[in-house]
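So this first bit is one chain, no partners, the form predicted on its own, shown in structure tokens.
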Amino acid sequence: MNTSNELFSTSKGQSFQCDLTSRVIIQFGEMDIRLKIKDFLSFRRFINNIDIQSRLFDLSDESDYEFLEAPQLNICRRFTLCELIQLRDLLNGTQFAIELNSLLHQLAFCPAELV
């Protein structure tokens, strides 16, 4: 029995929704992160708040990488700017799929007088 539904995928990763655990599963490279929806939204917000544009114009070596450490999410890794952009795309696409699924679910199960 398959309990995971694919939400979004890119060439670098995939995301799933697990119906048994009510978690979002992010597979990106070697990472396999299982997040409650609240943690997913927080992680997505954190990744989106990284200022990629200023790092692109910063010529120092330190700006080429971002070290992410979140022990509660089992993440402790250095990401290149390209990886951050790819991860951001995956997380934003996943968020869009969650919102679209939620909207479709509301429309499918809403009483007829509200339509």
Second form
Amino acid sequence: MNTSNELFSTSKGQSFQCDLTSRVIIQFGEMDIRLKIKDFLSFRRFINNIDIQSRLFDLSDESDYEFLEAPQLNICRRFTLCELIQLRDLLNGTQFAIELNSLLHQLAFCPAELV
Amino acid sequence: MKDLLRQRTSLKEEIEILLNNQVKMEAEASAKYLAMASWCDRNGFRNSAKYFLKQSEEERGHMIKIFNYIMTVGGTAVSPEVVAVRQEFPTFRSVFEAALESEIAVTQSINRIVTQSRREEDYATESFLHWFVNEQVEEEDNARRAIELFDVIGEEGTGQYFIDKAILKLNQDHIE
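The structure above corresponds to the form predicted on its own; please give the structure of the form predicted in complex with the partner chain next.
Below is the entire complex, every chain and molecule, led by the chain shown above.
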């Protein structure tokens, strides 16, 4: 892995981009997943759509966890609400870095007279 | 570092979300028309039931059209979750009023996506949506004409029977 392609990091995890395989690598706790960009965007959207606020006010035991199952990505585990918030931070930061990179590419590939 | 977003699709994520929401809306509209068809059938309005069944099929067609577009441009199409729809209506007329309301909501939603795609300079999506803009004119017209029948014919006596008969004609007018 080329660590110079680090996208984002938090105290709980890191994300990288592998140019060789065109994958986004998410390392979060014991989780180490490699996602195609489309899968990354869908995964991020899924995590962002979990209504954490309503779960905080829900006193039932089931609302303390979210069970994530993605066999294709080899993910099959429970996430606590804290972990979900931390994962969300990591994914959103990664998304920001990917978008920023894309924007820089757009500017770099623009004909000079248009910039 | 490679630009992974560019490799994926030129479809912006926000537009992709809006289009997927539209897929869901069309699926819900299809389900609503099915409920209307069922209500009309069990209340003896056979022609109206047929009319709504056909409308339901059309809405599903719209859903598939958008779904297919998202896949064609490299986006992620999401199979929609259809919520429970209203099954009961107080009157024959209210069924058609609900249909018109639903069509207006769909038109407004399409317009919002057109506005957004123009803002994002996504001309492919805007061009694709033009078909829907025109289609909604016809759909709304259909729904409005149906309600007009209630005013023109009147519901007293055998009025509802004749309205139901005229509904069939309305459908045929648009098929031609």
